[in-house]
Amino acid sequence: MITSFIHRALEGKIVVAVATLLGIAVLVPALNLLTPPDSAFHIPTYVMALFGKYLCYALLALALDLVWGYCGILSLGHGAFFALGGYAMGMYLMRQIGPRGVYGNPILPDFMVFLNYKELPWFWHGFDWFVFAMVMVLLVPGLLAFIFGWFAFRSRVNGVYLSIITQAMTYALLLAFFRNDMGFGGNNGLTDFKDILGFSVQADGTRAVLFAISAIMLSLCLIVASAITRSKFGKVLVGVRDAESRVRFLGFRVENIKLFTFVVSAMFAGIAGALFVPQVGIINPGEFAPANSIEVVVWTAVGGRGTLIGPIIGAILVNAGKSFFTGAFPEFWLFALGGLFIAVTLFLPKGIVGTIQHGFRTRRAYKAAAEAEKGRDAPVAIAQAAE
């Protein structure tokens, strides 16, 4: 069973993508740790951390592509699942500070001492254990997605209405986490992390390992997403996207199909958020901002939704462009992002990877038609092959 699962996933471009990511997971940390700082091949730690952040964003875009590109669910709330995974990791990192905080309290984080908390809130218990925190990284976003999807999909909320309520969900969480009495640090969030599994989060070696884990987790999630979309279940997913009423008429429980995909996607986003926090050094309610979820949609559209590889490329390219523009022309970044989205929508509606794939398919169709249909009308054969 496992062998067939891997065989379905590791085909064609997925093999190339996974091999590339695994190569990056080894090469970039090696060039950071094993080469002298004055070497032309040396990768500075800040550059490695920056690209580690891009990989986390790429995993978030992959999560959105699974539900939008293959199931037709345009979620404008995936930033919420990303942030919840980040908060779960942040809570673990805060518990590791112990008495080294500003106030020297071995139990309560500094913000709780400042706000006169008398004891640790019940939902913070257990986060001093790494395994428990990692379970929460998956469980909390997955549980929220399950509860939300259970009601939304069984009520047959679709299209723009579903997009609006997903955005309302993340905005509600934004307002809730801004409150100091929620116990998550209010508008300042969680920061000033010291250790992860006993290793300093600021050490070059730790940052190299975090980068490598980000690339490996992106590879694993890509394999899982590929196996899902290339299976029989994946064919039904595409059917739900293209003709939901027909799939429902054939006897499939469409709401269960959507719910499963939505939960898996939320867990992917939670993993991305958990990897993001120790590399960036902070998690605050700003990650719940609806604009962040909209940006994820832009990354996915630019790369090409429904391709798996496209959103990864789109997330990396757009965020690399953001880093450049916000440094060189900070006042023009939002205009550049909006212009990019409009240009892609008008001229590359399938995205970068989708357009390239369509071009290859068309070229193969012309070639096959020219070779196999010599005795027939060529234009008709070409048109039939392209279809």
Partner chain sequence: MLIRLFSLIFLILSFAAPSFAQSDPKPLINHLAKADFAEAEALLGQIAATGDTRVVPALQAFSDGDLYFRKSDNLVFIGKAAGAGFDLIDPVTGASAGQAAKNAVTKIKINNNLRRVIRSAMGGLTLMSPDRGVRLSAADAVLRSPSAENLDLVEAALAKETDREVKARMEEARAVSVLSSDRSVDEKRGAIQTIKALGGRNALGILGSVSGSIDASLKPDLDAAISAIQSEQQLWDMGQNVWYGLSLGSVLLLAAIGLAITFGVMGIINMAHGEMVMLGAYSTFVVQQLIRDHAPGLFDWSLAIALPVAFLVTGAVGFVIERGIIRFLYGRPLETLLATWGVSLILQQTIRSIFGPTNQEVGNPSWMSGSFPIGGMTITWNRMWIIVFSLTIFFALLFVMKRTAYGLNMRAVTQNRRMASSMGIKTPWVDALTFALGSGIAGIAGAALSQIDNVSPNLGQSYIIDSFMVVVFGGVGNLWGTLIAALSLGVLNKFLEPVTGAVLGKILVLVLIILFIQKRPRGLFALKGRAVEA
The other form holds:
Amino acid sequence: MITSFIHRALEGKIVVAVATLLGIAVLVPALNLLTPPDSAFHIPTYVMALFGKYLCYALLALALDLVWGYCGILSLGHGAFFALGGYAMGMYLMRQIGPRGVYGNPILPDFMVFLNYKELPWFWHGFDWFVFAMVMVLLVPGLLAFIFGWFAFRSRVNGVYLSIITQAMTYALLLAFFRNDMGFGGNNGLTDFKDILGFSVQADGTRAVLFAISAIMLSLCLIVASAITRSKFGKVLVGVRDAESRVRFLGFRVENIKLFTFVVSAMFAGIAGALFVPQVGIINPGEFAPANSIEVVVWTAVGGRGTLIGPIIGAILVNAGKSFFTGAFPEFWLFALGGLFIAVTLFLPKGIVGTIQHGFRTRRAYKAAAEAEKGRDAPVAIAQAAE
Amino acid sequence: MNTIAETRTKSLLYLENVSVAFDGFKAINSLSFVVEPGELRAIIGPNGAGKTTMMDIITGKTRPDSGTVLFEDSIDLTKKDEADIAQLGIGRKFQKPTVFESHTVWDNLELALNRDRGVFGTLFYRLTAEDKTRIEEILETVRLTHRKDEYAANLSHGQKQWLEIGMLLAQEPKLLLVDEPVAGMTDAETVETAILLKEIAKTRSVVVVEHDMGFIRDLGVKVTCLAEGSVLAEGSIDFVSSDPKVIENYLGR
Amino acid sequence: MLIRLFSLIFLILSFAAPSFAQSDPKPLINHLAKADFAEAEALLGQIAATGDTRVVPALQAFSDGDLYFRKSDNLVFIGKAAGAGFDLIDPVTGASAGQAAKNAVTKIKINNNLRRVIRSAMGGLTLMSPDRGVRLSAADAVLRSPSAENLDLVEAALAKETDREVKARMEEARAVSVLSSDRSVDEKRGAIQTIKALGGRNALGILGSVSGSIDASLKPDLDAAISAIQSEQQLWDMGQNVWYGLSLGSVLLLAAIGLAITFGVMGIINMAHGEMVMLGAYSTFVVQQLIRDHAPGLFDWSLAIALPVAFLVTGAVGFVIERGIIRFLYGRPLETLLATWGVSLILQQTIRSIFGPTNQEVGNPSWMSGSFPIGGMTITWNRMWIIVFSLTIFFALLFVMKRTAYGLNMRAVTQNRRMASSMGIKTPWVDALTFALGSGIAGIAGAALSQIDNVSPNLGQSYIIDSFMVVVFGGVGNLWGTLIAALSLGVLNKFLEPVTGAVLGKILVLVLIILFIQKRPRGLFALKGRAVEA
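Right, the form predicted alone is done; let's see the coordinates for the form predicted together with its partner chain.
Once more the chain from above appears, this time first in line as the rest of the complex follows.
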């Protein structure tokens, strides 16, 4: 059952994409670690770190695409799931600092000492254990998505209304995480990480491995997403997007379908956030900002929603553009991003990959139509016979 | 009393004294209506007579303010939602053809098949030989075999109507509610659809809402005329169309 | 007790000093140095006649035997023992006048007769001053720090008083003094009633301070009075909270009202709405700058000039956005959301490039500054005007929508575009104008909000989520719903704040709205029926 599920996932372009990602997972760290710095093939660590970040964003975009592109739920709060995954990882990394903090407290992170905490808050327990933290990376975003979706989908909050309340959700979390007494470092968030699983987060080797893991996790999630969308469930999902009431009257529980997808998507976003944090070295409440979540939407839209490879390409392209602009013309980045939002919605609603696919489809449809031409008059002929 | 109890035990669908109001406007006003197993029934009535609202109530989209709605004598439909009611065996075709345009004709039918509709059931679903035969049968019935790999978006209006009827058949319902199936069809397609519906009604109950009197004459079945949310007249097409109230409210204008 | 009296006198002084400059009392005081008791009595009469309240400390010092003259030059000072000598204080100005050895000064002699004269002189100078303001502040001073010693004086002043307001104040001052005196129980009971009627935190403090020492038989009266004042105080606090809430609500209303048109009526998800508010605020800033530079005299009118400017500027921007972008996206709400978000980024960056990222200073016209009290509440003028203003815009808009031909066209288009179009209504024109109207109103809101908020390129961002919440909570397409939602959310917020703190309060409100939308996805005042469901 599972094998056929996975087998179905690995068809056509997905195999190519997964192979490419796995190739990158090996090649980039190898070029970084094994070539001398003056070699033409050397990839500097900062470039690798930058692309590692893009891969995390790509995974976040893929997560959003699963709910938006396939199920029609435009979440403006996916940044929240990403940030929660990031905080779970950040909490593990904070506990790994141990007595090496500025205040040297073996248990309490620096900000807690600073804020006069006497003991570790209950929700910090267990985060010194890597496996526990990784479970939380999936569980916390998943649980939030479950609770939120349980209420929202059951009461059939739809379309724009859903978008607005997802935005309110991430905004509320933003305000909450800014508070010092939440116990997550307030304004400054969590930072000054030292090790992950005993390896220094600063070391080139660790960074290379983190990059590889990012690429591998992205391909794993891509396979899962592909398996989901190519199953009958995936077809129902598209049905929900295009004609929700038809799905309902066919006897499907639309709320369960949406809930499952929303939770899986939130978990993807959580994984992305967890991989992001050790690579950039900080997680703070800014990640919850509604603007961040909306930016994810444009990555997905640029690449092509409703395709699996589109959001990955979109996320990498837009973020590479962002790195370039903020370096070269910082004034113009918001103009460029704003223009991109408008241009994509007006001129490229299917996104890059979607438009290319559509081209192929139309060609195929022409062929099919030409072939069908011969048998086209059949129903009318029967009707005439009946008369 | 006896007769009412008798009709109830025989009925497939039983509505009694059903009322619903939207902001004070009575869309359905103590409506009573019975469909027997294997019956093909036509419903006519002017716009705003409550035909679509009645279907909404039967399929769980709208909750009635008062009244009884029973399926197979015992199941209270007012307590169920759309998915429950669909799984019980009531299929509904919308006024505007509603199919999954970005799926192929085949996929549309595969989705509609009466199989496990849960999240995991659909995730791990594999097309069996039995299901394949069933889909091919339905494709034959709705005359779409030659277009089975086509995206539904590329079908003509009439073909979409048929595809939707085919999806309802795949659902294997005991009762089929069909809202204006021939609106926007050519004359030839209309005749064809009448034949199709009569064929379908051999194995299950069908309720058809239509404005096209010619089409209803073709069907040749018992007709219910609704007006202002309740039943105005019921009987053969000739009986109903000669009723002075029906002429005044509907036909005469 | 003495120190208390002293401080009382200084208090009176600090209120009254500026209003006097008749004849200089200083030479008169200096004459006291060589005067005998009879001459001193005459001099005191003359000093009192100057009406200069600055002499009160000197009189008090004389009465207490602290008035000295310097042997070397016969000048009179208030003396305070300091070590071996005296600190000398100028009798009129109260300024320090150096020190003197013990044998360099001589105490001016005093007897009981003179003391009586002094007391009445002092009373005459303050409580019986011919100046109404002085009397009022003297009575206030007694009210603030009551003492039994003032009682006779207060009663004497009371007997003469004719001004109603001053008299009432003195009654209260008397009551307060009675409580700390050794008057009869009955008189004190009456006093408690007077203080109870006075109300306020001050009365509560007075009653609280005597509750330990008061006669046991008065205890029930006292407790009743205290609890009565407390509950009244709670009422005022509640009133103040409601006022703050309405004030916040009117800000929300201002921010949301344009959105109630573009989103509520037209169904356009305009994420650039906040930036329209921001543009309105910047229009006000520019208008004010121009007025400051070219016509400073018009400054008080700057807001009145800025309002139409803001309306036209943002309305024009809205018109361009509708014609250029939104009209291609009707029927695709989520795409509209993205495109308008793009617009918002561009507008923000444009403003940032022109004006810089920092806050701009927008001034308050004089009629919007300051505050006035109502009972136990303080009402600031700017909040007051914002409330008046937001309600004015609301009702004007309601009028346009419900009573004008344009409003009729607009409603026709939003309800049934094709029908309206076939009736000869130019639907594209109506769409563009409606969007421009909504944007223009957002601009007016921005002009008003520039008075109470920081004008920066990020101004709009802080309102956009709140605005959507208000419109959705109130029920899309329902202007009254928007009004009620804005005001009730404002009040709810302000009542949560003292309990939970501002940030947590806001979070709670957001969560409550999210939960509310689950329960009623179409808001407080939703339209029902088949048409809406479709």
